[in-house]
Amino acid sequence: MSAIHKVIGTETEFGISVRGAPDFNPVLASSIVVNSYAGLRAKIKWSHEEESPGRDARGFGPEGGLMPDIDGGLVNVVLGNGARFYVDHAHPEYSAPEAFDPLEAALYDKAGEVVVTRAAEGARTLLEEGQSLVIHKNNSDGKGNSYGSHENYLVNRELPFGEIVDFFTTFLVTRQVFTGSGKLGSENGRQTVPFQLTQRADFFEEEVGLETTLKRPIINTRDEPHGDPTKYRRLHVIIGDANMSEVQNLIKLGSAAIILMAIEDGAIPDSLRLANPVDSTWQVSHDLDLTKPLELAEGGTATALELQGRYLEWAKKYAENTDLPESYSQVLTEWEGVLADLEADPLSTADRLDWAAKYRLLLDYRERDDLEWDAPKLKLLALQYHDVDPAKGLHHKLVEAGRIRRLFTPAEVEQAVNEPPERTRAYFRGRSVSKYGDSLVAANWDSLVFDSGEDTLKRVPMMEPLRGTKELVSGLLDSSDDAASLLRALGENDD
């Protein structure tokens, strides 16, 4: 077995309220989001005949698994830049594009941002008088509920399962320190504390399970792998924030990445295990100096950083004997820059890290206003951090003062937003929907259907995230004026 190259992609569920109503129907507010972007997309049936969200990476079957959420589907628009933006229970939620590299996931993760908050500009017409749309980019409304910001990762089927448990879990645990985005206050019966450094923390209760919204596992098990598979497997992962950051994102999503890419080759030499990983979760987010220490399955114990310290020192060795794409040595120096100056400081890196700048500007606000953590305004500012809207949200404002790093320029932003990825099947299904839009009538992450006008629908299967990029299909797709011409092209042409 070998590591198979790490497709990534970003499910963010979006926080949302009704300045002026505060009895809005949330799930009514989200579809009137997602109905309102005007940015080019197709409004078509999401496609849930061959998805599997029951089916447990351990080897248990459907039965008695979860079923599809049939309504979330009925709100549902697929994106020129080849995302799903839908109505999640609650929430308006973007599911960026397979992307190539964790660059490249961090850049579509921050359009989804952008198209949010259009979809909410447009969304103000039909609200009354005195009413307001307010979308935040977090994990918790502080009334005990969490929502999402999941991570996608694909991984090589032949790798046990039990393997990823051993190797990942730790990782995923400490890595805490530099993905978080800063919470005050804490939830689900936890240890009281003033402010941590994740939101999510709180509420994971198992080390490995299945579901995602009670009981939360630090290892989700869903084998749903939107690909072949007999040879993929998607690696779901739900203990990580909500990310603002652009640096932070790519730090998380490329770090993860090179860690699993290292379990699949075997050059992970050590578990590390945690002996107990679901009460080591909140208490790394609990540790502001990050220097409490965490007991090891094996005996003895070691911090959070310490242990981040092992993994990166590993993922440098074999990157150093990997042929990886360029992205990941700005991975490693970011990773490493990070964990030395968590070391010396934790905020020194508020120029990086939602947690530390949200933690600053809190702690600033206190000095000057003699104000407890339980302010009403403080609860107020640590939520504007995440506000979307740049004329309001303070993550913005940071950005703008030149506070907080980029990574991205804003016409990479636009062109992310209108734009597919070219390195998978995302531009066929992105460019699919800017060309034949009228054409789709329902999709999923593995395959597209067409009324070319025939008969029956035509699905056209695309089970490798790695085909269906510009090099192969953008001949196909620019000589093709519809969809009928573009399926005899296809059938002409196997690949």
Given for the second form:
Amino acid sequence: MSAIHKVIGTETEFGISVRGAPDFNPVLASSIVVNSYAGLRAKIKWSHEEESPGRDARGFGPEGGLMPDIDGGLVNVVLGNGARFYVDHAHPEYSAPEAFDPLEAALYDKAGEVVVTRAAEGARTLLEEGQSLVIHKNNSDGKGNSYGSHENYLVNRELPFGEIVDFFTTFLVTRQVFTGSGKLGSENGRQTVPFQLTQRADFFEEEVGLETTLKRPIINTRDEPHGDPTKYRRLHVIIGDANMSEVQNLIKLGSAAIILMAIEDGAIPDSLRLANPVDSTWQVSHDLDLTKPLELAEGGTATALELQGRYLEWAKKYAENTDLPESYSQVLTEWEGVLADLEADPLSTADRLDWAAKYRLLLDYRERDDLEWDAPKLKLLALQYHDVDPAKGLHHKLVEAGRIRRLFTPAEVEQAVNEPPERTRAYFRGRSVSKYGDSLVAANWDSLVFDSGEDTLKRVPMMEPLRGTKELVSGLLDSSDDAASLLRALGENDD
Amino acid sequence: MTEREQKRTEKRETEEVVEETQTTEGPQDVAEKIDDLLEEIDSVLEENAEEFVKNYVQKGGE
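Please give the other form, namely the form predicted together with the partner chain, since only the form predicted alone has been shown so far.
Starting with the chain above, the whole complex follows.
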């Protein structure tokens, strides 16, 4: 068995509320937002034929009761950039298109903030005078409710799932030092702290499992490959915060991808198993000094930073012997830099980590206004950090002030809002939406269904995430003026 | 120290030197900058912090 290319995609459920109408139904508000997006899009049915969120990677069958409530007949659009934008439960959700590498995944994640900001702006006319939508890219309301930010990595089906559990768990627990978006206080009955690294750690209660909404597991076993099930897994990572920082997202996605490839290639020599992974999860998040010793299963202790140092060394060694896409060298440099800076002075990472930037801001306010940790103003600052609106969001204000580094230019983000990635099947999906949107009736990650005016609907399967690329299909798309001619051309050419 | 670490250290030192020669800011200037930033943030904060935070309740998701 060997490592396969890491196609990466993120999913973000955004917090939503209505200024001037606190009791506004969140499902309705989310529907209004998704419906109001006026950019390139096709409003179509999302087909669940190939989806089975109840299937367990450990080999259990689908359990009753998990399937309903997923679709709900709610609003669903597919965007010209290949993303899915829809209502999931009571949140607008942006599922980014499949990206070729971590840098591109971070870019399309940022594009999602622009999409939802514009959609909320477009919804203004549908609300009453004095009402306006507020969208937060966060994962907790501070009152015990959490909503997700999920990462997806394409993994070789031949890798036994048990090896992911053995070799990836400690990585996920300890990476929180650089993946957290920061949170005031604690939730879910965890011990009281003034501030912690992550939004999500308090909510994780199991080591391995299928759930995402209760008893959340560190390793999620949902087995929906969204591709050829004989060749691929899609590892669904639910233990992460939504990040606004671009650099942080690059480190988060890139480090996980490279460690997964190293696991596939047998290049992680030690599982570094923790004695209590679940307790360690919140302990790492609650430890602002980053010095907490974690108990290891084999005896002894190590801090999260020390354990991350081991993963970094293995990743560097692995990268030296492997032909990886170019952006991985940037990942390794940033990863090494952030670990060194966290070791020397955690707050020195306020120029790239959301938790540190937020903590720094709260400390500045405490000093200026002499505020206690439970002051409503601090709670508002911590929340408004995540407002996606550039005019209101405090992350945006810190970026404008030059206190947080960016990776992407506004022009690059704008292109990602409108155009799909070129090196994955998202290219075929996005361009089909832009060019033949009126003839598209249903979509899924691994298929598109066209109505080209003939007797039957035509389904185009896309079981290979690295096909349907610009290189392979741009000629076909350029030369086909309508869906009927595209389908004819596809019939003659098997790509 | 490996060669890569050596390079990294050198690079950092160079960056720091450049920063020192370019900036003439004293601690007072830094404090003023922070004050300016906080004032700008004050101007965009939601009205009535207590109310806004109290009303911020999200249904579960995922």
